[in-house]
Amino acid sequence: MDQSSRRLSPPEAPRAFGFFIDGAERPAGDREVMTRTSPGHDVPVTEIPQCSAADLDHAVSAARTAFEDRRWSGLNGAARAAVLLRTGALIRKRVDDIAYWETLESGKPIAQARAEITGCADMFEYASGLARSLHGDAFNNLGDGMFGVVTREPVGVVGIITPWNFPFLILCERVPYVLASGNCIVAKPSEFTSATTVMLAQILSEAGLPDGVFNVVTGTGPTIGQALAEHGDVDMLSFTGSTRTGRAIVAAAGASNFKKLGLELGGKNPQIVFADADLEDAADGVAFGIAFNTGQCCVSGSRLIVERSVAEKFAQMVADKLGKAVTGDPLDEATQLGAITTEAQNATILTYIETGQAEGATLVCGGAALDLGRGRYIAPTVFSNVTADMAIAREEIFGPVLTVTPFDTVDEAIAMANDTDYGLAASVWTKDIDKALMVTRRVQAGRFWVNTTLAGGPELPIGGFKQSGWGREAGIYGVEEYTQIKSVHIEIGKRNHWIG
């Protein structure tokens, strides 16, 4: 049943999912169960297992013999585009029930789960093009009697850890690309938010994936999260998270193996308004840029940059459009902004907004909790007279917190913009196309927008500057990310000897 055509309600009883290794779904069993409570309803929604670090060597060897066998990367691109495919389409299929447990554990707005779910069908369908386009290249340069050949080839194994605010998105962010390498994955989901992750490896072994190329070892970040970082025979590891977790992961990885290292880390990032933008059409942008996944996003636009002469009046623009914002039961069709999804996050964001205050930046909306009868619910909050020394102006608070800074001069806003340890990314509202590609080429960011935000497709890769990580993930540069390139010389004809 299409689950959007009527109202939906929690559970009655919490759903128990297993983990999955060597293409089998696994029970609990003696395992250590946690029972994750929906932040948007205070009810006990699913059971995960809290595996162990043996658990997770299992995994890994499954991995690696699947690997080394070939099973996966033995496959020509055909065949594994036919697999991504297939994926895609089973996703689409279950694209109402996926959102309902995503909803569940992350509290997110059901019709934003179902876009994003949606979002990750196009994934993994535009992957399998990938699959079978990845070439390497020919140097046909080197005289008559050398021919040179550069291939591509998968990594190995790879671990994938992602974070609880993107559960399904994140996931589908690399899951296709790394598989259309040819890789084998070992992929670790929050504890918080790890039953989507369980079903996309139900849906990938449907579709016809091998056993043990997608395996899924659910517990916490410093038991399994942290033996994925050190593990010996893990590859390449993504990670997407905090900048402080990503220094431990960076440190972790060099003293086991010196895996290679994909990571998306914090942001900071700068919506920059001039006066001759379209004032309405950025007021809505910017609302949306720091209301999104209420507030938790990575890539939220955060830090309001705009012109001192619309200032006062564009602030009050944006508090305007926040205070329509629809916040409310996840469940239902119509919220815009769902539940804070962590009692720790809930907390972290009120300290926030109480530190601003203090700081001395102006409350213009917002600024305390929603008593909805159950759930955590934050209202969306806007200081202004915000100061680049105030802590909500350099922490990556990761909630609906924006702050307003006026600014003079184009030189001005870039500096403002550049003034941040992070660099994920940025987005600017003008109509003034010269203007718009001077900030485009000078803001120093992975991910820019011109008159929209938070906008994309799988096509474009993403990735940060700075603090904000290394490498790229998604498009043509994300299936390169987890391959090495192998340089081959090939001698034509006798050899010229040197012993003679």
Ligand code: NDP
Contents of the next structure:
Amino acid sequence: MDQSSRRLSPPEAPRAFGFFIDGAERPAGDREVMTRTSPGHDVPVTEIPQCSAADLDHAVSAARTAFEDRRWSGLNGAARAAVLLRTGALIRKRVDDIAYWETLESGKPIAQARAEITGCADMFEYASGLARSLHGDAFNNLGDGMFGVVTREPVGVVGIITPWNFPFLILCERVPYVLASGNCIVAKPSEFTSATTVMLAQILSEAGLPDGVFNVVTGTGPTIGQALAEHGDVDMLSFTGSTRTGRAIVAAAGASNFKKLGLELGGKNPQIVFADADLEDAADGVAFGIAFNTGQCCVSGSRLIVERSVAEKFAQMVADKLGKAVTGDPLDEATQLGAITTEAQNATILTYIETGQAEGATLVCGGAALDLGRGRYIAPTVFSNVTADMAIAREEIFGPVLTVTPFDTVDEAIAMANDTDYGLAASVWTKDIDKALMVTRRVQAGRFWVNTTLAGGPELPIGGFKQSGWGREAGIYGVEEYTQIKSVHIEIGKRNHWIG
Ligand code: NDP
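Same protein, the form predicted in complex with the named molecule this time rather than the form predicted on its own?
Now the complete complex, all chains and molecules, led by this one.
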């Protein structure tokens, strides 16, 4: 039965998940168990094992064995594509179930979770084509005696550390692409949102992925995450999370085996609105850009940079839009803004709201926690009269808090947009094609939106400029990122001898 047509409630007792190594889900046994409480309901919903360093070694060794014996990398692209396609189909079949556990652990609205998970099926389906089309290059211009070939090979054992804001989506923006070229994986989900990563392991197995190719080790960041970053037998690591932890990952990689890194870190993303934009559309887009996933989104448009002539009116239009957005029980179909995922994040956002007021910014709307009887919620908040030196304008808040700063010229808007250590994403709203292109070219960001925001899909790559990260995920770029290149020179005919 389609769950969207019935009223959902949290489970009566928490569901126990295991960790996943070498094709089998393993129960916690005598390991400590982490109980996850639903941020929207304050009731325990899942139990996740706290794995040990020995469990991590076991998972890495299973992945290494699977990689070395070529049970996956040795298959042809068509066979790998078939597994990825079956995975996509199984995800589609189980959207409701995956979305339910995603919502319970993360606090995001169920309708949003369902849309994200459907998008994940699409990632697998798209990457299946890339498994077949990935290829190298040939050099036929090296003279009659020599032929050159460039091949792409999988890097080997890939670690993936994911955060709690989009547990399944961020995982699926990586896994199908990493698998497409024949790599093996050890994934470490956030301790707060591990359930759906274990569910993906079950699905991949059912879809025919050979044992040992995808493993999940559950546990905390400073233990399992750090050990994965330090592990000498992991060839590459994809990390998504804070810039602070990203620095620790870079240090750990440098101090161990110089593993290749992919990093998707923080953002403080500008939304540039010109007076000639369709202001109705722009207000809706800017409200969506800051409130989607309650602003707990690395690409959220948290800095509104708006042409002075319309600044006050436009800030009010955004506030009016946000006032109509429905904040509520994440399991309710009508909910648009759910709960704040972690206790720590809740405290961080509320502290930033206090800081904004203390810094002298003007509160246009929101500015407080919402009491819905249970769970933790924060009203979408807009601050105007924000100057570039304020902490709320410079630091990633990772919550539904928008800052508004006016500009007078195109150059000033571009300079303000670039006045940040980050460079993850940016949007521009204008009906003037010249301005749109000028801004798109000159603002430093890995993802750019013109008259829209937060658009995405499996084809276009994601990743950041500046301190927002290294490398790209998704698209053909995301597959190539997890390959290494080999140059092959092939001599044709008799060698011209060096020793006579
Ligand atoms: P972290 O960077 O600590 O967490 C992200 C992931 O890294 C989680 O899986 C976490 O595990 C893991 N991790 C934590 N410490 C280490 C470590 N030493 N070595 C390896 N892995 C580690 O983010 P927080 O949860 O602390 O959030 C803090 C801030 O980070 C937020 O306020 C937000 O600004 C930003 N953030 C950005 C995200 C993005 O999408 N770019 C996502 C999440 C946060 P565990 O959760 O089990 O500790």
